[in-house]
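Next comes just one chain, in structure tokens: the form predicted on its own.
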Amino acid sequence: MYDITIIGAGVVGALIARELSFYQLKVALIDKDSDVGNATTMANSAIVHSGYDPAPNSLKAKLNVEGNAMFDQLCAELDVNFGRIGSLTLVMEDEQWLVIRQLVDRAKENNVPVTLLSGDEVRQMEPNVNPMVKGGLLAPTAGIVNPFQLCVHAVENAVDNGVNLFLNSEVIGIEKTSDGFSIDLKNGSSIDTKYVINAAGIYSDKIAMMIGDNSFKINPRKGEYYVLDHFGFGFVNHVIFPLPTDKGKGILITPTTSGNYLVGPSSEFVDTRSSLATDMATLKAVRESATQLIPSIPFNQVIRTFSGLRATPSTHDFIISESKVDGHFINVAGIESPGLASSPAIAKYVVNKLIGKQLLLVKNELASRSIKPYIHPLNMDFAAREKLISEHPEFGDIICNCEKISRGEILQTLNRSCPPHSIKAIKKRTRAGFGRCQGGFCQTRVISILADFYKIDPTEVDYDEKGTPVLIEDSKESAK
């Protein structure tokens, strides 16, 4: 019997699991996919919003601002790439000044530092911005983060502290028992638990309905993006926003922690919770909107497009509370933007405000807040890198030429407590296959590493979920 079971191993579920691991509790973290962070966490803008935009006194505003302030320490503890580069919201028309000044007033209510800039000041900070820009709103506390690392490393920390992780564990039913719940899984197993934390993202309303809670509905909203190659440092130096609308924060242009640039997202409600297809018309609209802010975006440097789904709630605010159906069932739902920025504060809120008032929380003295640091050869100076390679030659065997990722870096992820089991999982952890060729040259070598490590045939190595192999059969055999 578990004390607490968390359904959903996205960044919110991961950080809740980590926070619970600091106490003497038996905790399970389950997810229907073959890897953690495989849904919204995997496909978003990777921005730590400052918090000036959410409606004052909302959970979004409170937790965004609190979460933002936690990122420096959190990312240091979890060895996650993070940069507090600030954001610029641009004024392109004179009539927009009224809206910007309203945002300044909102920022004051939310206790977020912002500065109004003239057009000349914006152009000085961002030489590639539309020369017709009238001004802007600078939010210096905004940042960018590697969301893949954040989720994986948080789970790794939680597992190291005693949390049990169950992947490929889709929930198909939840039954009330005398001392909690029995969670039935599609794989035929079940989990008995005293408390459930529902952090299932775009499926959180479906999970809630399994106990008869229909108090909210999730409306999936799709966002489509362009990914640009590392074509030039400083093309934009901040996260560049248009004025926000009722659809969201708008089409943005931002650098990433890996030196790429993101352009997007679109924002359209969709009927499906599974399709991540992109379409030409939507991407064209994204491109047209983005070039109004930065006219010289080099779309000839696009290396891929992608889309993600956001869990937009019917309540218009984060849903973080005990279910009215059963107080031992806690909904953590509707965590759309600024969900990533809010995630560490959400975890604290759930544990301290909700779990803490029902369970006695006793510190786990053996728990650590940090993970063992990863070896990052590209961050080393020449002498340190040469010494590393002489002692560990696998770090000199480059597997991915685009991103300069070595065999050693891949092997170290496989020997951690939240290891990758697929090509895509390695891609998220190391960036092998994330570059210009999108795995065209390195994918076969990644397959070989996975096959050797797990002692399976290369045709059994999946791209992502179980049953998604890249190789169908041995070409020599098929030629016979």
Ligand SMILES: Cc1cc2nc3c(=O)[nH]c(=O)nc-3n(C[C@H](O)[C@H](O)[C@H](O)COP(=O)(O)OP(=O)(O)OC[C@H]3O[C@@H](n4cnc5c(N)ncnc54)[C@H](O)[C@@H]3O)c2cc1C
Given for the second form:
Amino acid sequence: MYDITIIGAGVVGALIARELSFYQLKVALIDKDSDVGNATTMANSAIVHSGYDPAPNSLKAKLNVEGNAMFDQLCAELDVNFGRIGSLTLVMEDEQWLVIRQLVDRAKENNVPVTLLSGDEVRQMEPNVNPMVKGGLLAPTAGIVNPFQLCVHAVENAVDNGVNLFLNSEVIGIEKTSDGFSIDLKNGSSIDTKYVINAAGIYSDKIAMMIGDNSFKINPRKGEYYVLDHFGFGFVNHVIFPLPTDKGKGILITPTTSGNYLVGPSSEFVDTRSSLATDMATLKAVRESATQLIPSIPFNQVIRTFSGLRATPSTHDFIISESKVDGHFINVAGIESPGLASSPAIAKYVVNKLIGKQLLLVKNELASRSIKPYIHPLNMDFAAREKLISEHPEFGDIICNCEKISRGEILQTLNRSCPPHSIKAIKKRTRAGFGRCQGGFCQTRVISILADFYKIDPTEVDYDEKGTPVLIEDSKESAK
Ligand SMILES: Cc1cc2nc3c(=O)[nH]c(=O)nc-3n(C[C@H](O)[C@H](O)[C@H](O)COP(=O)(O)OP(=O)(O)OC[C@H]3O[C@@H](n4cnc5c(N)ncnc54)[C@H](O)[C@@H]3O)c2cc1C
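Can you now output the form predicted in complex with this ligand? The one shown was the form predicted on its own.
Full complex below, order starting with the chain above.
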């Protein structure tokens, strides 16, 4: 019997699991997918928003601002790439000054430092902006983070501290028992637990309905993006936003922690929760909107497009509370943007305010807040890298030529407590396959590494979920 079971191993479930692992509790973290962070957590703008934008006194405003402040320490503990680069919201028309002044007032209410800049000041900071820019709002506390690392490393920390992770475990039903719940999984097994935390992202309303809680609905809202190669450092130095509208924060241009640039996202409600397809018309609109801010975006550097689904709730704010149907069932739902920025504060809120109210939280003295740092050859100087390669030649065997990722870096992820089982899981952890050729050259070598490690045939190595192999048959055999 588990004390607490978290449904959903996105960044929110992952950080809640980590926070719970600091206490003497038996915790399970379950996800339907073959890897953690495989849903909205891996398809967003990766921005740690400053928090000037959410409506004052909302949970979004409170947890965004608190979460933002936690990122320096959290990312140091979890060896996650994070940069506090600041955001610039551009004023392109004189009439927009009124809106931007309202945002300054909102920032004050939310306790977020911001500075109004003139057009000249903006042009000095960002030489590639539209020269017609009239001014801007600088929010220096905004940042960028690697969301894949944040989620995987948080789960790794939680598992190291004793949390049990169950992947490929889709929840299909929840029954009330005398001392909690029995969670039925599609793979035929079940999990008994005293408390449930519902962190199932775009499916959180479906999970709540399993106990008869119909108090909210999730309306998936798609956002489509372009990813640009790392063609030139400093093309933009801040997250560049237009003015926010009732559709959201608008189409932005931002560097990523790995030196790429993202352009997007669009914002359209969609009927299906399963399609992540992008389409020409939407991407054209993204492009037109972004070039109003930065006219010279080099779209010939696009290496891929992608989309993510926002879990937009019917209630217009994060839903983080005990269900009215059963107080032992806690909804952490409707976590749309700024959910990534808020995630560390959401985890603390759930554990301290909601779980702490019901259970005596006794510290787990054996728990660590940090993971063992990874080896990052690309961050080393030449001499240090040479020494590393002479002692561990696998770090000199480059597998992904685009991103310069070595076999050693792939192998180290396999020997961790939240290891990759698929090509995509390796891509998320190491960036092998993330570059200009999108895995065209390195994918076969990644398949061999996975096949060797798990002692399976290369045709059994999946791209992503179970049953998605890239190789169908042995080509030499078939040629006989
Ligand atoms: C286009 C876009 C841009 C965004 N940009 C930003 C940004 O820049 N900054 C920011 O702060 N936020 C941003 N967000 C929001 C942010 O990405 C989310 O708030 C955050 O990722 C939510 O994490 P989560 O763990 O709640 O959900 P998810 O990552 O979706 O995780 C939910 C998990 O539940 C699992 N699950 C679902 N159903 C079941 C089931 N039946 N059984 C078992 N497991 C199940 C899923 O497999 C999934 O892994 C953006 C979102 C989108 C879509």
